[in-house]
Structure formats: C-alpha cells, structure tokens
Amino acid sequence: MLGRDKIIELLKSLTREAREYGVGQAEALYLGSHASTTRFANSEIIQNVKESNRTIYFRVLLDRKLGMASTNSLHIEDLRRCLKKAIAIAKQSKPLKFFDSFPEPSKYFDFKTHFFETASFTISDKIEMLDDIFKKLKSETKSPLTLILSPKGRGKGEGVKAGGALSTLETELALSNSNGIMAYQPFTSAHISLITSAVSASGFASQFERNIKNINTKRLLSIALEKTIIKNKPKKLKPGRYTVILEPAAVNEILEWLVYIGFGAESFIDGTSFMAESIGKKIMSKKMTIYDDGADLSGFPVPFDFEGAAKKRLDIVQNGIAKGIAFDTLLAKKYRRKTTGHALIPEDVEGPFPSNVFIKAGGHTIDEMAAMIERGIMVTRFHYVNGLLDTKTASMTGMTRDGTFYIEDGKIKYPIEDMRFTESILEAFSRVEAISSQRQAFPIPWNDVGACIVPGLLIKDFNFSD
C-alpha cells in the first residue's frame, strides 16, 4: 500500500496543477488493488495467481464541459499527460448546462474496513488453509458407514473431492478534489467458494469477510458436506410451479441481476427498468424490504463513493413500495435530483449501482421455513442466470446447482436433478412468505469495495420450465 499520505499529497498537488492550467475545476481519483486467488480441483490446488494495478483517473471541469482520463502509471510526467489530455477532452466535449460543479466536502463515518490479517495472508497461508480442507474432508468420507453416490450406486466417501477458489484483496481508494475533498480508505476482503462433488452430488458453501481470520472452514465443509452425502440418487421432477426455499446463495444471484437491470438511475431514465414509473407503488410484498447503506457495520461499510459523496441509506423498496434508485452527482444534476452516494469510477459508463445491498431479515432459521412446505423444493444456488429476458417484469431464467432437494412434510425427502426456472422475480418475490433470520455475505462483481447481505427466501408458486 502506499498510504494515505503519500497518495493524498500527490493528488492534492495534481488537482493544484489542474487549476494552474485554467480549467475551473478538477477531481483525482486514486484506486489501487492487490489480488490474489488460490484455486483448486479434485482436492489438489491447480493455480495461485496474483494481480496488482494502480490507477489514477482525472476529471476536469471547464465551462461546464467535462474531460475524464485515465492512466496506470505514477510518474510525475506520465500523470501530467494524462491530466492534459483530461483537459484536452474537455475541450473539445459539448457543455453540459446542468452540470457546475463536483461534489463538496461533506463528514465520512469512520470504520475500520482494513485487517493486516487479510493483507499479509500469502500464498503459503493459503495453501495451508485449503490443506487443512483436503484433510478433513478425507477424515470426514474415509469411513464405511459414509455413504454417497457413486458409479455402481451406494459406496465409500473417498470419492468426494474438493474445488472452488479462496481470494484475497487489498484495496486503497483515495480522491481529491479542488472544492476541497480529501478522502482516503484501505480495504480488505477474503472470499472463498467451496464445492464438494461426488459423481451424481455436488454441495456448496461460501464465506466473504474483511478479516481472513473469521472464515470457518469447518463449518463450510460441514455445508458441503451435508449436501453431497446423500444416500438416494436424485430424481427427475417435473417442470411446474413449487413452493421453494432460497438460500442466500440462490438470492445473491437474483439480486446481482436486480442491481443491474433495476436500482440504477441509468435504467431508470431510460425507461428499461422495472422501478420506472413504479416509484410509490407496490411492486413485491410487504415483507420485502431492500436497501442500500455504506454506513451499516453488519455488511461492509464504505465511507464515501468513488467521487468522494459521504454514503447514507437508501430504500430502495421498502415493505414492498418502490421507493428510490441510485444515483451520482452527474445524473442527479441533469434530472434535479440529490445524488445518493453511489457513483462508480469515472469509466463505468452502466453506473451508478448500489454496491451495499441489503435485504431485511426476517424472523424464522431455513429449518423452520422448510417446516411450514408441505410440498417443495430447496434451492441451493443458482447459476447461468440470465436477467434481461424482460427487464420491466424482471423476468430471468437460470439453472439451480450443487444441491436441489424435494421437501416433504417439512423434511428433505431426497435430492433432485437441476431444474431451470423461468420467473418474473417481481412476481415471484410478491409471493414471499417467510424470510431467514440469518444473512450472508457475498462479493459484488462490479465493485471491489461492496458486498450484498441477504437471506434466505420462502417463496410460493416458483416456475420451474422445461
């Protein structure tokens, strides 16, 4: 990491330069990353890599018209040119008559969002955690009273294997601007995905944490395991409507797709998104309430966004009403809104997003809410989702995976084949009847500073197609 004040000072001294050069105001965003992940197959790691990047992006305001550039380099003159080619752009752009001014200084809540524990994990460390994994998952399957699926039928557990991939990322963000902004925060994350597979079963479990030390990777085998040691082979359902629960892995996908088709001001404008026009109005039940808030410590608190505006909470639908989208500076100028604290970096021309999605928790543990399904399905997770069948219903079709069970008179009776839905999520999430107690964590993709909070879903008349 560089730190706080080396990186402040010199993007103060790049925003003085800017104004030297005429321009009327200027913005330097710094964002710097160290990633590395560790994957493996078949119990046996098969890849470490590593990737670091640094980059520092300009924007310029001259006469209302704007100029953003870009550069990965931090040399003096190479940030110089790339400042001047901001300003050149600028230029040569139409004036925006809304836009006047970047954000202004505002007070940022202070959270401890960096643990040395995740930054100084190294590949050796990881390589004895998962280690560690292959163990036990060997002591857990080596006993002749285990039994999984195997290509004669009923065997031993020594044929589940272990794949995934466990990552760890440092992240600095740092802006400054000539209103007077000075923002800096380090962050750090430790994701891993876990799947045990036999041959005709497959479970899953995941954790994402901003200390690498509250991973449990007993009780995320322990998930696996329970899913892929199954003593029936797995039956063939017919496609229809069922009762289903959700776990949090299966509603992280669908939310992912909601974000990006739904809660951004850009959809919005443009009239493809499920909330136009929907703003007041009933669009999920009442026990739906889904929002956005850096400033929460039970998820993964941002101070600010990536043009330094303090983040605040945003109901985004609340006991299923509509209530607002994200925006930033820039689209809250031209349609005379507030910005909500949700602009992305300069170059994601798709934002702004929530990038710190909630969903309320409700009161009841996933035992409890399979208690009350006489009939019905429980969904592990989704993959090969598909969110843009028809934005303006939400409609999305996907396949579920690594563990689909049949629910009989409140108790799993026998794991299914995987099964496609095809559903209006607005439908299907005005159906909810129950949702957890307990939430879970999960990385965004398009923001490595964010993560989604989210339960698990009790939902009636869920369509599975052929």
Second form
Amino acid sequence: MLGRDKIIELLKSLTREAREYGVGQAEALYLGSHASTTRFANSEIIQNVKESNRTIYFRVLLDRKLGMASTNSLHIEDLRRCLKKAIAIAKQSKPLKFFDSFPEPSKYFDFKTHFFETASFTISDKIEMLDDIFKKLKSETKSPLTLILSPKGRGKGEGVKAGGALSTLETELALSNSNGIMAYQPFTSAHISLITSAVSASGFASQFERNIKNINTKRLLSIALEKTIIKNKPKKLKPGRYTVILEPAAVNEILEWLVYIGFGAESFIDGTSFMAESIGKKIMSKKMTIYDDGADLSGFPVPFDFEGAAKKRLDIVQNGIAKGIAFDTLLAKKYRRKTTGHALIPEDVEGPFPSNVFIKAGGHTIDEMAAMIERGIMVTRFHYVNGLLDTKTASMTGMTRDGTFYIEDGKIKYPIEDMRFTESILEAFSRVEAISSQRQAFPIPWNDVGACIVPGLLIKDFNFSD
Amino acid sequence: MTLSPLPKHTFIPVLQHTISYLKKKGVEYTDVRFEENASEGVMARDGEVDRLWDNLDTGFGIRVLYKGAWGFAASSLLTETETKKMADAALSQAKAIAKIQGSRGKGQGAIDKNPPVRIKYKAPYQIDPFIIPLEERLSPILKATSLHLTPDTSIRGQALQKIHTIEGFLDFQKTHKTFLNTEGSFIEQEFYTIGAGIKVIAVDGNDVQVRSFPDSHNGIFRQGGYERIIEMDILKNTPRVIDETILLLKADECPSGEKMVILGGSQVALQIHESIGHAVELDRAMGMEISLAGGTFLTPDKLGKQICSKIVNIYADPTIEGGAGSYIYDDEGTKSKRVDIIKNGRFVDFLTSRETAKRLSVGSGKWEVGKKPAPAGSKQGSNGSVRANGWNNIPIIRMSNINIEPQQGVLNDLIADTKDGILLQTNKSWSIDTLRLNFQFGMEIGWEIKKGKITRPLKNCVYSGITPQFWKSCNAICGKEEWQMYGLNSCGKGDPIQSISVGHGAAPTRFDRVKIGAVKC
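Could the form predicted together with its partner chain be shown next, to go alongside the form predicted alone?
Below is the whole assembly, all chains and molecules, this chain first.
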C-alpha cells in the first residue's frame, strides 16, 4: 500500500502539471492492487499467484475535447508521456457538444472498507486454511483418496476431492481532479469458491467477505459435501417447465447478465436493453426489487465511483416496475441526465454499470421454499450463462452444475443430471413466488470493489430446454 | 513524487541477476517474463468517437519451481528491490506448498528440460498502426458507423430509420515480451495485434436485430499492421450489413426441428473454439481448471477414439503468420509447432504444457493413466501451448491457432448441394457445459435453403447439440478459397481469469440432423 498521502500528492502534482500544459480540466485516477490467489484441485494446491499493480488513468478536457490515456509505469517519463498522450488525443478529437466538466467535489460517506486481517493474510495462512479443508474432507468422507481420471473428468473411486480457489485482494482507489476532488479509499476482499467432487456428483459453496476472518470453511465444506455425498446416481429428467429454487449462486449468474445487458446506460442508449422504453412499466413480479446502493453497509460499501462522484442509492426495479439506469457523467450529460455515480475506469467501453447491486430479501428460508414445491428442481448454480440470445426479453441460456436435485412433496428426493435452461428472465422473474430471507455476497466481474448481494428465488414454470 | 523505477534498458540485467539469485537458492527451475504492452482502443457510435483510450502496461512475472511445487509473483514496479521482493515471494510460495504437499516430482523432475535458446523475433507487419495520424486511423470506422445518417427520402432511406445505432470498434496492440529462464534461454518476441468490426443495431418495437461485420464480439483480431484494417474493407461491406439488419426485422422466425445446417466460417471458428479447442486442454483433463472453467469429456482414455467424422482434421498451429494466437516460443520457452489434434476424425493429442505433458507421459503420482498409451506428442514433452495474458498472469495451457483443414468447393457449391437446410452466419450467443459436451449457439442470421437455393432470411436462430454427435455429422467442409483466419481477443480461462487472443482458421462447414429453433422461452 502506498497510502493516502503519497498517492494524493502524486495525483495532485500530475493534474497540476496537466493544467500547466494548458488543458481546461484534468483528472488523474489511481488504482493500485495487491492480489493473491491460491488454486486447488484434487485436494492439492496447484497454483499460487501474487500480483502487484498500480495504474494511473488520465482524462483531460481541452475546449470540450476529451482525451484519455493510462499507464501502469510510475516512471516519471512514462507518466508525462501518458499525460501528453491524453492531451494529444484531446487535441485531435472533435469537441463534445454536451460534455463540459468532470464531476465537482461532493461529500462522501465514511466507511471502513479495509481490514488488516485480509491484507496481511499470507500464503502460509492460505495453505493452512486449505489444508484444513483437505484434512476435514478426508476424515468426513472416510475413504482412500485415490484418483483415476474418469470419463466425466471427476474423481472415480470412493473419495471426494476438493477444488476451487482462495483469493485475497487489497486495493487503493484514489482520484484527484482540477475541480478540487481529492478522494481516497482503501479496500480489501477475500473470496473462496469450493467444489467437492465425487464419482457422479459435485457440490459447491462460496463466500465473499471484506474481512477474511469471517470466512467459515467448516460451514462451506458442510454445504458442498451435503450436495456431493449422495446415495443414488443422478437421474436424467425430461426437459420442460419445472418449479425451481435457484440458490443465490444461480441467481447471481443471472443477475450479472441482467446488469450487463440491461442496467447500464450503454445498452439503454443503443436500444438493446430490456429497460429501454420500459421505465415506469411493470417488467417483473411485484415481489422483485433490485437496487444499487454503494452506501448500504449490508453490502460492500464504496463511497465514490471511478470519477469521484458520490455513491447513492439507485432504484433499478421497484416492486416489479422498471425505475432507473446507471449513468456516469459522460453519458449522463449526453442524454441530459445526472450521473448516478456509476462510472467505471475510463477505458471500460461497456459501462457504466451498477456495482453494488442488491435483490431485496424475502421472508423464507430455502427449506421453507422447498416445502412449497410439489414437484420441482433445486439448482445450486449455473455454468456459462449467456444473456445475448434476445436482450429485449432478457432471454438467457446456461447449464446447471455442482448440485441439481429433484424435489417432490417439499423434499429433495434425488440428484439429477445437469440440465440446460433457456428462458426469458423477465418472464421468469414475473413468476417469482418466494424469495429467501438470507442473501449472499458475490464479487462482480467489472470492478474489484463492489459486489452483488443476492437471495434465492422460487420460480414457477422455469424452462429447461434440450 | 514517483517511485523511481529503473529505465527499461537497465531492467533486463536486474532480471538476469534474479535468475542467478534464484538458482543459488536451489530452485529446480525459474522463468521470468518482462512485458511491455502498448494499446489503443476506440469505440465509435454513429460517426462519432464515443471512447478512445491509450494504454501502456509494463511489468514482470517470476515463476519458480521448487521441489515440484510452483510459485508465481508479478509486479508493475520496475525496481531492484521490488524484483527481489517478488522473487522471494514466488520462492516462498513454492516452498510453502512443497513443505505441506511433499515433492510431487521428486526423483524424476516435475518438468523435462528444454534446450537453451537465444533469439529475437518480430512478427511480420506492413504498416505500423501507431504512426498513422489519428484522423486517418479512425476514418474507416467513423465513416462506416455514419452511413445510416445520410438524409435519404427513398424507400431504403425510410427503412434506414429503423437503424437505431451503428457501433464500431478498433483495437491496436503492440506487445514486446522478454523471456529468461534458468536453462539459459533469452527470448524476445514482438507482435502487433489488430482488431476491428462494426455492429448494426435495428430496433422495431420490442424486436432488436443485430448484424456485425466482419464478425461479432468486436470483429476479427489478427497479428499484423494496419493493413489488416484495409483488408477488412469495412466501409464497402457496411451497406450490405445494414440491409441485412433491416431485412431481419421483417424476417420469419427460425423453424424448429432437425435440419442440415451450414455454418459460416466465423461460426465454425467459434464451434471449434468451444467444443474442440477448450476440450483438448490437458490441464482441464487433469481437473486443474475445475474451480472456474470446468473439465472436459476428452480424458486420456479417449485418445485414438473417433469423435468427429472422417473428413474432419483439426490442428493447433502457432507458427502460422498472422494468427491472433501466433508465436515462435510459448511462455515457458518451448518452441512452437504444428500439432494434430483431430486426425481423420480421431482425437490424437492434447494441448500440453511442460508439467502436464510430463505427468501424462510418465503417469506420475496420482495421475494413473499408465494403462493407456500416452499420445505421441506428449512423449516428446510439451507441444508449446502455454501462454499468459500479460506480465501479471501465470502461464497456463491456451489455444494458439486451432484450425480445421479445408476440403473442397466454395460456399455456393455447398448451398447448391443442400436440398433442405439452413445457412447460419455470425455468432450472437454461446453457451457450453463444464465438460464441453452440451452446447447452444444463437446466431445473428439464418438463410433457409430449399432445393439448393436460398429462399428467405430467418431470425432468432439457435442451434444446439452434443459435441461428438455433432462433429460426427459433419459431411462437408469448403475448400481453400473459403478458408480464412478468424480471431478473437477475449478467450477466458484460469483463475484469476485471463483473457487472451486466439486464432482459428476455418471455412463454411455442413452438418446433418442439427437441432435448430428460434429463441424459445
């Protein structure tokens, strides 16, 4: 960690230098990270990586002409070259009629987002944590852990194997602009995904925390094993419409795609979003409320976005009614709106996106939801969901993985083979019957500081295709 | 305030010193990669630049093998202190794993030795894209994305009003890699990678139709200079693409059932990518990718088995000039070469690394595959299929250019030879299961074929299948005239995920009894 003072001093000097080159406004964003991931497979650690990176992104405005450039070299010559490149791009660009200013200073919430326990978690600590899982797994499955490659790529024999990844991340996000913004926030996060695999079944559990001390490997192993240690071979179920319980990990896969194809300004503007021309209209069940809130302490709070705009709540879908879209300053000014505080790093062409997304919790446990089902399917998670089939109806497809079960008369009866779903999520989310009270946090793919906070859903007539 | 990093020309000796330092510490093997990546990206919309960015990304990664265990540490900070810090970090990772797991490769070594190489290589290109003035550089994309904006009162002009947006993408990258290892290799490679494409979006109420050129998902990526952009001739092709997009708004939905299907070349490329290319990665077969990407149905016991029809020959070839996945040495210092993957329909080899090839050939440790003969390629060690996305990632098994051998004839011949079928062009969506078996692809456009002639366009087409059954139904592949290199820049694998450029040589190909339908919900 460089720390607030060093980074802000560096960014201030760079924006000052930019002004000396004659630009109207200048912005310097610092994103520094120290990441460490330990991967494991077949109950062995197979990979360790540690990465330390620091990137500075410049944006300059010169007579309404915008230029952007970035570098991760902190050599003064490279920083100057990068700044001059941003200025050169601005000089060669056409003036933006709509864009005249970077954000102005505003008051940020004060959150604790950095935890020493996570930042100081060493490789030895990680190995110890994982070895503990391997030992527990060995004792709980009480069988020799021999592995022969099986036709399905899973462990053949009597043992259960653990695979997955444990990662920690320490991030510093800082921004200075010539309008007077000086923002700095350090973050940490820890994520573990655990897959337990046996001959014909596998289970999954994950946990995402700011403080690694909250990660409970005993609980995770118990969840994953419960899905793995099964008496019967998975049965094949006919494709068709079934009542389903999508556990939080499965809902999260879908939510990520909803964000990508529908909740950001880019797709809203180009007309491909299901939210385009739907604001104020009912698009889902009134049970469904989706919002973004960087200030919600029950999630992964973030005080400001990647251009220094303060975070605030954005209602996206409220009781099934489409309400709002995530904007940054650039697109907000182009379409005569106000930024919602969702800018990503300047070179991200697909954003802005909501980055602290919540689905409002319901009032049931997953077991209570299962008890509501006469005949149905429980899905632990999906693999390779794709939401580009028809973005206007949010039609998606994907495969189930790591624990799919048939439910009969309110109880899980037996595991079933993985199935493909193909479904309009707007229609599916219009048939939501119940929402779990417990929600789970998941990292988001489009930045390192936010999260999705997601419950399980009970949905009627969910379509499983061939 | 800056962190006083070293100038780059003085940094290489620091890395050489690091290799010596780690040797003295008793490592089994070490390699260091120093990469400088300069890139420029443009997103244009309706004739205007939406975002244009320039990026310089530099750093180094150190990989250590100690008593059969690996460690990897990388940093963007080019200082002597940071280099030593990362070397120590990589070594301590490997030591910590070796201590708890024992020496996996003890007695036989976790990898075979490679001969030392000293070489400098620059991939060929004609026009350096970075020296072309910005206005000229962007011109084809800006003009193409504004073609629907010209005032036009004709019938076509009225139809143009249905075009909501035209987006354009340009991507220029220059990568310089310096690789050093304890075997004495010093390899420098430099590549330019260029990508471009347009996406036409038409909206009519709730119907959104998209057509892309020369391919979807930001276009085609290839090594080479600005001449690649000129070759694409995007401006000339855009009016046709616009017309097809408008046509789709009024087109019928794709019928459901089983049909003879001809896949356009770019979709054959993606079909190879998802169902063959990823499936033959040996780290997947060994369960090492289970945490994110999954496994594969192609385990070593499938070697020699017929998984495609006899006319299908698929090979990996990083030595091809101009592929998005071309190189002469991979990121662990192994010389690249052509490798047969599917020969006359039979699965004959994996994509391998030094570690996985060794494990497969000796059936070491827990990988009890000794009962099956190891593939010919793996007996000779790695087949040079390892790359990392940038300095900050550990090298893993990746596709290079995975190509299908052309057969004969042109697309029109294939259409004329098809009594009842559908030609499917340009990918819209993709999904496949963890074992690379059950796939579904959505397509931008379909063309109904009756009695050897195209009769009407079809929209919202989807096809699905199970990999071996699908490839066994392949009954025709077009010839050299139709074969071309496609490339994508966003192949994801690994954890943390690494996104890398991959090439595919492909030609239109026909499959029988393919399950098709419209997007059904």
